[in-house]
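Given next, in structure tokens, is a single chain: the form predicted alone.
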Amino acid sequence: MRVTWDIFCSVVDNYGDIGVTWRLARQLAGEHDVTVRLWLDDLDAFTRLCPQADRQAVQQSQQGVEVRQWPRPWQPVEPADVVIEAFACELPAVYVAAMAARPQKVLWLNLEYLSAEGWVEGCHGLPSLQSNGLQKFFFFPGFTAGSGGLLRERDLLDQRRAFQADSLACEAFLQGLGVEPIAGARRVSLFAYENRGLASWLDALAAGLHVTQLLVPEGRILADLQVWLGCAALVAGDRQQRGQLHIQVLPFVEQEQYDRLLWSCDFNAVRGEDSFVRAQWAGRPLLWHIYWQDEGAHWDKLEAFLALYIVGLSPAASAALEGLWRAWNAGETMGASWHAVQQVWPELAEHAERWCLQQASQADLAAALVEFYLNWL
């Protein structure tokens, strides 16, 4: 029989955890033939990533795997081989206590948050007792072999490569987003949280020596940048130009498109975790929005990943890329910074693809969950 895997997701912020979850799901049913059920308790924030989604369906399939919508109360369910609750969503006590009654024995795993700092290695992998003495063991995606890896379809790299290699597959995408590329530009995506720092930015590249591009798909982000143009509420198909600086607003679009996006443009801002992780695989320069935590635990999460990142970049492009990302998390002026990055150029560009391969020579998420599943029994 086929091993049976549950994922639990409580969608909370900016399509994130679903994000990650629905990435998860799609590639364990797809290339390693396990049956996946994905429990969701916000199919209005599943259909923005699936349209052709049913947000009323009590249960559905999708790509292959079965779309759950998760009740309130909870509906009793036989568990599955492998239970996975999402950076730390409460399981329901009644589908905990099936867990426990179960006569096979079942792997419960908490996917955490994605982490460069230290002190992932060590706890990756570490079990909890529980009062009802079932096991539950911590998973920590990274960046390093120590960890649990990155999320990364198994031929991602090789269908980006051919697609940025083919310049008439590009234009071909981007028109189909209602982008007309503009001949010698340098193109830019911007997904980000609210920033008040974007305004220096887009002061700097409106009064760059290179036309910019600057595709904005529909997000947080768009209200800062309407104070900075001036004009009315933007939506989608809306083109703007200041200077050196031409902005189209782009829709809402799924996963794969995204993933097309950070492929086509030479430099992309990404926020979050799940648009930061794939903006590694498109290996272009990237400028990352992480999420804000109190107490300032998010600096400790950016410096972490920097203090990796920078590994092999000279110390001019090492300082110009630290100080772009901490300016930019900051909020602060951006224009020097900026700057400081176009001195650097090439060297971040050769760096991101080397990055990028660096990471695509350790195993997946995915494959390392279902080894540590295999490993287990």
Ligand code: TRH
Given for the second form:
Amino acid sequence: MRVTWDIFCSVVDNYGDIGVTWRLARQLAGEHDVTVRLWLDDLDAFTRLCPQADRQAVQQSQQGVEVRQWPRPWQPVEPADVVIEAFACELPAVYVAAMAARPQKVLWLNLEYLSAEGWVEGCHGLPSLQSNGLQKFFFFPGFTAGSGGLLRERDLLDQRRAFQADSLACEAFLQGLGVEPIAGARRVSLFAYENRGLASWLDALAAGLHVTQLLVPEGRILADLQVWLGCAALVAGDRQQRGQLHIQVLPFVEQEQYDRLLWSCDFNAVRGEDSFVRAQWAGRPLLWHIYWQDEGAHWDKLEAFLALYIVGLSPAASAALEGLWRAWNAGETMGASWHAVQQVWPELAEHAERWCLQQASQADLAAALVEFYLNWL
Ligand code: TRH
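Next, report the structure of the form predicted together with this ligand; the form predicted alone has already been given.
Everything in the complex follows now, all chains and molecules, and the chain you saw is the first one.
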């Protein structure tokens, strides 16, 4: 009998919650020979990442995963062997009662948000006793050996390297998005939240020594881009040039295509959680726009990641990278820090690949979850 997994995802906002759970569900089903049901409360968000999905369907099969609309009120079903509540979304009370009543025991996991903070290792895998006698375990993704690791499909890096080594494949991919690669230009992708610092970065790119081809998927940053360009509402396909800077707006593409976009670029500005991890697997320097949290909690996360990431960089490269990331996240002027990054560009590029390899030497999150289940049995 195949082991069954239920993954519950309540979409808080944007695409990170759905992005992580959809990726995890596919990988578990595709690589671990288990049966996965993914319970979603927002099929509209899902269809952005998986355009072939039906936003009305109560139940559908997509890429080996049974995707279920999370019914409200809940309709009773037999609980799975392993139950993941993603990001502390609350499971239906009836479902939890069914878990407690199930003759075969159920592993209940809360998959937490990604953080590089030191306390994560101490909390990863800890149980918490619930009032009905069930235990719920906390599972923390992370960057160190004592955490649950990062989502990484088995052949991801091989695919990425093959793609990056094949300039024709890269060109064909970009052309498929309507992008004509500019010879000799630096390609940069931009996926970010609203950011007051954007204008100063664009100023620096427009006045830079290098030609930059900036590719911007449709999303929240477009409003700031429009203001800087002084143009009307931007849509996918629009192109503009200011000095050395060529800008093109791209459609929001499905997840695999977004990976390829990251692989095609020399530098990627990413945000949230999932695009942040994918940019690391691209093996190219990146700029992270972290998800803003109350009371500045996101700054601790940002600094914790930087502290890990800069290990092995020269003082000049560390300072340049830290300066850029802090300025971007504070919405401050980017010109000086972008200039500093130019001075250490080759070192940052080499380091990005090294960091990727180092992270890939750890077990991936899906494999770590499966192992956790086997050890728990
Ligand atoms: O969209 P995000 O900002 O999501 C989140 C959520 O806001 C969440 O509540 C918050 O807690 C978390 O961030 C930290 O950023 P993220 O995580 O990068 O998710 C974006 C997803 O969208 C990711 O799976 C990649 C995908 N994507 C595409 O599939 N195609 C695209 O064209 C683009 C730009 C992104």
